[in-house]
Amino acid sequence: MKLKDKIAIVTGAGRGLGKGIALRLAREGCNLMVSDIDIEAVKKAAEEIKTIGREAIFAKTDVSDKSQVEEMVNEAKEKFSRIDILVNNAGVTTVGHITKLTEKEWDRCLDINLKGVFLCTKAVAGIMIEQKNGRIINISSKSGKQGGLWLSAYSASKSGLIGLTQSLALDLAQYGITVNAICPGIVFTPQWDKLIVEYAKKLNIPESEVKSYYVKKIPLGRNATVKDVANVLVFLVSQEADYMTGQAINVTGGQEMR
């Protein structure tokens, strides 16, 4: 267990990513707040958690709502004393031509993928600060190294993410906190899947073709896993990355090299 008792947030943990990489943090000796706007799912998020034999508490938090992020975070601080680890995973796709794209998408993806990570940073660097020591790591994407067709407010949420990394990697250096983000290509989550026929219009091909038109694009010939992104996070939370701050790892399987 490289990670023995220490205590962390992961937001958007109810399903997919964000759930992975909750429960890979427990199998390492984390204790957990994992958070999520669907309660139903981040509730059975935690139970899995305490089925490995580690302590789980979960909050239902739309992290683009400041009252809700302090609430999540005061109640981890309150159950566990501390918080060694923020992992900012709440995320949303936002699929479009630029010509159709409203304001209302934009808006909406860039309050939680941009705004939230903001919010609920500001939220626990207080805590890291009196303790001298922590790890915040930003969920990105490839999409944030090159723009995306029909991506527009995504790429530029993920894009404005690893900038904010590395100048949040500024503001808390000199307190022992490292800020690093991870950008990973195609990853066949639930979120994924749901974009399935938005991706199908955009590139004018039936629905069945769409994940193998992807994964030839790939050098490595095969999707990334919620292994391989939980592998890279886990050196970064880890004692090993200790003078690693303000980067923005691929974990592409070549796709992208920036």
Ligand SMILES: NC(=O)c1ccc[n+]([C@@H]2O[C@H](COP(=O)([O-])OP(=O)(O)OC[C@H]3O[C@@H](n4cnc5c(N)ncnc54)[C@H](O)[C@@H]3O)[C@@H](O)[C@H]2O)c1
Second form
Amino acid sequence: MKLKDKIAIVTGAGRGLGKGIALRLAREGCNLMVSDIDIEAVKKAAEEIKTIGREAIFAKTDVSDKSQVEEMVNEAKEKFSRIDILVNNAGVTTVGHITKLTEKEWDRCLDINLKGVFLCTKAVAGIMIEQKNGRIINISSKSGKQGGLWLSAYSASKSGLIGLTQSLALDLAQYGITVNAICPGIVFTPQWDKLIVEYAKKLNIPESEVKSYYVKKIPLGRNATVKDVANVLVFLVSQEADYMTGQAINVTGGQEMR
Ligand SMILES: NC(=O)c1ccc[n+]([C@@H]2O[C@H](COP(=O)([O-])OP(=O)(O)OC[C@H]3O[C@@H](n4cnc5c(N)ncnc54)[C@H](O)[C@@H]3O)[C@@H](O)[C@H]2O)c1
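Could you please show the structure of the form predicted in complex with the named molecule, as a counterpart to the form predicted on its own just displayed?
Then the entire complex follows, led off by the chain already shown.
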């Protein structure tokens, strides 16, 4: 166990990458606050963590809502007395050609994917500064490194998140807190199932061909798994990565190299 008795918060932990990351952190020895807008899903995630033998509490939190975020962080601090790791994972993918994308969709995407990270980080920063220690991981995307067709809002949010990561890394370096981003490529999570219809439309191909269309573009010849992403995350929050901050690490099977 690389992270024995560390305290971690994972946002958007009800399913997909967030849930996988939370379970992996638990297996590495963390006790967790798992949060999500989907209370039933995150309650189940907390129960699964407890079966691994770690402590877990959960909260219904919309990361774009300041008071809900503060309440969730306070609850974690009250329960565990400290917060060692924050994983800003909650995010949504907004797909649409610029002529069709509405202002409401743009705002929602930026509010959750970018402002949500600002709010969560702001809420834990004071605690980590007092501890003179902390690890913050922001889940960006390969779309944060390169724009994508019909992905203007998503790509802007994830690219902004890389800038936010670098600036936070500078703000917090003097307190022994590191801030890094992970840029996954394609991970077939529940989010993807919802997107297939949109992607089939934008590529003008049958829905059944969407996944293989994207996988064919990956140099290593397969999609990423939650484990691929969690492996890098565990390294970045461990002592082995003490000297790394402000980085945006690609986990894309070679699709993105910058
Ligand atoms: N799956 C991929 O291919 C991929 C690739 C690159 C980056 N990412 C990023 O990884 C993160 C997780 O994605 P995923 O594929 O697991 O998605 P997902 O949709 O399967 O899971 C996202 C979780 O976030 C929660 N959530 C949504 N809005 C929220 C809000 N306002 N507040 C709190 N929780 C909220 C959802 O309820 C859900 O449980 C996202 O930030 C996404 O952009 C995913």
